[in-house]
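To begin, one chain is listed below as structure tokens, in the form predicted on its own.
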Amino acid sequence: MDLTHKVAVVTGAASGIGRAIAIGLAEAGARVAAVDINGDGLIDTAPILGPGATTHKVDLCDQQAISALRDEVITVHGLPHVIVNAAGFDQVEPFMQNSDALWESLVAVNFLGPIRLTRAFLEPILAQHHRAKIVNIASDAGRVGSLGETVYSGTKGGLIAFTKSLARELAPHQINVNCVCPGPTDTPLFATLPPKVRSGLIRAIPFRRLGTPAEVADAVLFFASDYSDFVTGQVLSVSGGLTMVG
């Protein structure tokens, strides 16, 4: 797969998925702006995405800094052939405990962040009259929920709606929109669920293992490559068997 003379913005690109996604598209040759509001974890990730690559630390729930990272990735690379909304966060705790303060969090990094990031790099790619890719990354659980995660499974369900909804309006512009949703997977953040959740999670997944970012990565690279050119609006799961639904 050869993203060469590629841009690619991709959020949450200090650790897990987004990085192993950010890492990938390097390796297909594309110029990554790596983006997240870790900076030691992007300082971490810089040499391994090349002499091309920029990293850049912004708050995704502060509009003026999205659009302060917009210019400066186009003033650097040009406009971008590829936006992947990789950037999320996750507690896991019953929902009659949540705090109106994580509700809050949730929707704004989770859910208006990318519609905020997409938007901002939207209006210089409509007004050229350039190619993209849209990436988002949601979760299983925004299509059949999950337990202990009720809000944050309803923002990745908004995300996911939102990419169908957005893939229906820039269809005519040629600009694909499309999701990918991991299920359990070997990140920094399910190292963090108690151990019998993290186990009864492996039990489920047919595959009996949980997936790797790497593998989230790939489905990512398919659809920011000329392979999906004819793919808009579509949801694909890399759950290793855990959501069999059509």
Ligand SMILES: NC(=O)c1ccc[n+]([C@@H]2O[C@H](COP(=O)([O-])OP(=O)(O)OC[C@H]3O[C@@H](n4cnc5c(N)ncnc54)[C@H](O)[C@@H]3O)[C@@H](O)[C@H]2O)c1
Second form
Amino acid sequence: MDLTHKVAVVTGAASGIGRAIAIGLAEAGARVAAVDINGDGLIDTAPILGPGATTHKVDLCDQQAISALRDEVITVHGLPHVIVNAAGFDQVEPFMQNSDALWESLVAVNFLGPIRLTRAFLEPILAQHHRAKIVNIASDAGRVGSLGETVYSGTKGGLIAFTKSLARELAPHQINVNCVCPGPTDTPLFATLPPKVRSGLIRAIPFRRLGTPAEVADAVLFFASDYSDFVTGQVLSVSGGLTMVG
Ligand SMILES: NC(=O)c1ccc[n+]([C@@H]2O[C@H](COP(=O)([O-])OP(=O)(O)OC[C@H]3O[C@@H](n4cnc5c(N)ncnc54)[C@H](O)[C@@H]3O)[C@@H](O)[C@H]2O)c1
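Taking the form predicted on its own as the starting point, write out the structure of the form predicted in complex with this ligand.
Every component of the complex follows; first up is the chain already shown.
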């Protein structure tokens, strides 16, 4: 796969899946703008992404910061060809114990974050008739639900529906919008789940193991590349067979 001369914006690039995606895109030749709220994680990741990459410490809940990020990326790299919305977070607990503040944060980061970032970049992309590929990282929880992740699942289900609807709207512009749904994947986020939840999830996976961030990145690379030029509005699970949705 050759992404030389392509520019990719990747959120959540300081850790786990987003980091693996940023590395995969950089290895394929893309110049990566790595975005995250975690500045230290970005500093650790930057050397692996090569000299063409830039890092951007941004809170994706902050609309003004997203606009500033968009301007900065375009000034340094030009318009992006690939946008990957991978930043997200989760907190496992029964729905009836959730606080309103948790719901607000889940929606702000996992749902509104990708919406705001996508909209910010689409304005100049559409104005300049530029082609781009958008890949959203949702979750199998958004396809089939997940115990203890009720509102998280709702944000991911929303992201899946957003992906499909935006794909329809952007198809006349030859812009692809697709979604990758990781199943349980070996990242710092997964490590925060209670041990019983973790072992139960692994037992439920037909492959009987966690996915790796690099395996999720492989699916993203497909959607970011020319190999998926005629693929849009699709949802691909990378979950060792955990879900098999028709
Ligand atoms: N690990 C799993 O099992 C799993 C399963 C399904 C889906 N996912 C999804 O994959 C994506 C990546 O998850 P991960 O497991 O790599 O988690 P992670 O915690 O390792 O990485 C998430 C990154 O998002 C960043 N982030 C969080 N809030 C942010 C904000 N407001 N602004 C900017 N950056 C922010 C974090 O700093 C972190 O670097 C998430 O969207 C997650 O929901 C993960």
